[in-house]
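In C-alpha cells, the next block holds one chain alone, the form predicted alone.
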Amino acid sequence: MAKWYENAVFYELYTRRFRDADGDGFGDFAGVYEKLDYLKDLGIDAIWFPPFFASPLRDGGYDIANYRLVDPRYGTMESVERVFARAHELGMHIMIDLVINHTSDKHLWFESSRRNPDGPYGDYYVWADDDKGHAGTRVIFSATEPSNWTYDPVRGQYYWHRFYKEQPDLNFDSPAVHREVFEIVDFWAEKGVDGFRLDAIPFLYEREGTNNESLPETHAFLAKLRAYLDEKYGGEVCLLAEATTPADENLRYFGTDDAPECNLCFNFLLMTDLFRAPRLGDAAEIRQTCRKLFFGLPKGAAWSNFFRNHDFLTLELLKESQVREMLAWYAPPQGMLNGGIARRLGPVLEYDERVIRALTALLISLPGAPCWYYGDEILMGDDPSLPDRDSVRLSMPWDAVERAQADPNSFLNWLRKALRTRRMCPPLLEGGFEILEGGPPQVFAFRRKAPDGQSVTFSIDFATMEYEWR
C-alpha cells in the first residue's frame, strides 16, 4: 500500500498572506486555525508551510536566524501547536520547509563563526582569504548580487553564498553541521511535522572545478539523513527536493532502491511543459517528458506535480528557443528576472477556465502528488509591479472565495469536485502508467490501471483543450 505522500494533495499555504487574524497586517497562525475546515472540505491532504521562524525577511523568511523559533509576527509555538494537532485531527498531514543550504546572516552561528573563527561555530560557514575559488559557478540573484563571495571586515575573510549576501552558505564539510540538521529535523519531528521540503538542495556542497550543484556529496548526504528518518520514523516521515536540474540529474534525487534519498521532487520540468502545450497546439514536449520522468522510479518515490508557487516559473530547463517563446507569451512587462517569470496560474493562463481545467484535470490525473498554490483555487491575481516575488505573494482575498463558494459554476466549486472524484478512484492514486501511442500529435492520452484491475484512462487535446476520463 502506498504511503500517505505519494499521491496526497499538497497545498502550499503561505502563512504571511493566508489568514491575518488579529489584523496587523500579518498573516498568521491562528488565522490558519480558522481555515482548516476550508481546506480540509477543498480536498486537501497535505498543507505545506514555507518558513515562519525567527527571521529578519530579506528573502521571504529563506533567511533563518533561528530554527527553532517561532517569528511572533506569525504567532507563538503553542498556536503553530495547535495547528499541526487540528490539522492531523482532520486527516491532513503537515510539512514544513527545511532550509538547510543557508542561513541568515543574523544567526547566532553565523555572529560566532564572524567573531570567533577558532570557536565552536567558526567552521559552520564556508570561509576564504579572497573571492576567487569556484570561479565560473553562477550566480542565482544575478539581479542583486555582483558574485558569490562577500567581504566580511569583521572576520577578514570572504563567505560563499549561492543567494543574497545576507544568506551565508552553511559549510556542510562540518560533522557540526550535519549534527545540527539532524537535531532541528528531531525537533520538528517531535512537534507533528509529517514532511520536509528541502530547499535549495542542490547547493549543499562546493567543490572546486565543478559547478557546485548536485555534487556526489550531497546526494550522500541526502541517502545518510532519508535512512535516519526512515529508521526512526518508520517511513512515515518524507522529504520532498526542491531542485531545479535536467530530468537525469532531477531523477538521482530519488536515490536507489539500495539507497533511496528523497521520496517526493518537484517536477519542474513537467511545470514548464504545461504551460507550453496549450500554446503550442502539441502534446510532443509533454509525452516526451513523461516518458523520461514516469517510469522506473525506486519504491514509494513519486513526482510532485505542480503549476505554481511561491517562486519564479522557472525558464532554467528550457533552451534558448523555448525561453524566447516563453518570454513572449507570459512575462509581464518588466521580462524576466533571475531566471524566471513572476505570475500565478489565473493571470498567466489569461483566466481562461477552459484551459485551467483541461491542464488541472491532466495533473491530477498523472502519478503522484498534487501540490496546489494558496489562492490558485479561486485564480487569485498578482501585481508585476511589484519587486522580486512579491507579486505572487499577495494576501488571500477571502471575499473573493466566499463568492466562489456561493456559485456552484466556479472554479473553485468544480476543483473541489475533481479533488474528490481523484480521491474515490483507486486507478488514479494507485494505478500503474501507460502512455497510449498512435493518436494524433495534439493528444496525450494515457492508462492508469490499480492493483485490483480496474483502469481509467484519461485524453487531452492540447489543439481544442477538450479532455476526457474514461
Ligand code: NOJ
Given for the second form:
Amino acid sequence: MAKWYENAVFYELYTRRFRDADGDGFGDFAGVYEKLDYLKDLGIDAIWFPPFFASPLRDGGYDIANYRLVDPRYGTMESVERVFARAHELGMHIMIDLVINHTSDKHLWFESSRRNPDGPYGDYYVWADDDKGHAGTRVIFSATEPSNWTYDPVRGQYYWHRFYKEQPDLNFDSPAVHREVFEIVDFWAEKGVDGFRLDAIPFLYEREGTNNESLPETHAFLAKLRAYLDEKYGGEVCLLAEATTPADENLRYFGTDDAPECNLCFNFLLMTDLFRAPRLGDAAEIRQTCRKLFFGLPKGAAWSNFFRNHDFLTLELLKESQVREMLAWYAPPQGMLNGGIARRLGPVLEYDERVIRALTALLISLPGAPCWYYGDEILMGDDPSLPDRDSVRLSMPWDAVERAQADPNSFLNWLRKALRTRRMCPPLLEGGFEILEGGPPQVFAFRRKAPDGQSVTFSIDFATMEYEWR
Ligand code: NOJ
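Same protein, different state: after the form predicted alone, show the form predicted together with the named molecule.
Below is the whole assembly, all chains and molecules, this chain first.
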C-alpha cells in the first residue's frame, strides 16, 4: 500500500497572496481557512505552505528569524492550528518548509554568534577571517550578491551565505545545529505537520576544494533525519527535497533502501522538459529524462512533478544552447534573472489551453506526486515588471476563480475533472511504469499497470499536442 505522499496532489499555497481575510493587504491563515473547501473540491490532497514564520521578509520568508513563531501578519498560532486541523478533517495533509541551510541575520542565533564568538552560538554559522575560502563556488543570487562571503563588523569576521547576505548559512559541522533542527521538526510535527520541504538542501555543508553542493556529509545528515522521522512518526511524516541538480545527483537525494533520505524530490529536470517538448515538437528529451528518473527508486520514494512554483522557472540544469532556446521562446523582455524566467504557467504558454491541458494530463499521469502552484488552476497572470520573484506571486483574484467555477468549459473545471479521474484510477495512482518505445519521435507513450493487472496507456503527440488515455 502506497504511503499518503507517494501519489498525493500537492498545492503550493503562497499564504501571503492567497486570501486576505482581515483586509490588511497581507494574506493570512484565516483566509486559508475560508478556502479549504475550495482546495478539497479541486482535488488537492496536501497543502504545502512556504515559510510563514517570523521574518524580515528579505526573501519572501525564506529568511527565518524564529522557527517557532508565526509572523503576526499571517495570523496567530491558533489560526494556523485551526487550518491544520480542518485540513486533516477534510482528508488533506500538511507540508511546511524546513529552511535549515540558513536563517535570517535577525535570528537571535546570529545576533549571539556575531556578538559572542565563544558563547553557545559562536559556531552556529560559518565564519572565517578572510573571504578567500571556497573560491569558485557559484553565487546563486548573482543579480544582487557579489560574493558568498560578507564581512560582519561586529564579529570582525566574514560569514558564508549561499543566498542573500541577510541569510547567513548555518554551520552543519556543529552538533548543536543538528539538535536544533530535530527540535524544530518535532515542534511542527506535534502541531500536525505531515511533511517538510527541505529548502536549498544541497548546500548544508562546505568543504574546501569542492563545489560545496550535495556533499556526502549532507547525505549523511539527511539519512539521519529520515531515520529519526521514520522511527518517531512511523513513516507518515515525509521529506521533500528541493535540489536543483542533474539527474544522477538528484536521484541520490532519495538515498537507498538501506539508508533512505528524502521520500520525495522535486523533479526539476522534467519541469524544463515539459516546457521544451511542445516547442521542439519532439519527445526525445522527455523520454530520455523519464528513462533516467523513473526507474529503480528506493521503496516509498517518488518524484514531485510540477510546472511552476514561487521561484523563477529555472534554467539551471540546461545546456547553453537549450537556455538560448528557452529564452527565445519564453522570456519576458527583461530576459533572464538569477538563471530563470519570471513567468507563470498561463502566460508563459500564452494561455494556449490545448497545450496546457495536454501537458497537465501528462503531468498527472506520470508516476509520483504532482505539485500545483496556487493560481495556475485559473491560469492566473504574472507581472514581469515587478522586482525579483514578486512577478509570479500576485494576489489570487477570487472573482476570477468564481467566474471559472461557473464556466463549465474553464480550465479550472477541466482540471477538477482530470484530478477526479486520476483519483479513481488505480493504475495512475499505484501502477508501475513502462515506456512504450518504438513509436514516432514526436510521441511519448507509457503504460501504467496496477498490481491487480488493470492498466492505462497514456500517449501525447508533441507535434499536435493531442493526448489520450486508453
Ligand atoms: C529556495 C526557495 O524556493 C527560494 O524562494 C529561496 O529564495 C531560496 N531557496 C533560499 O531559501
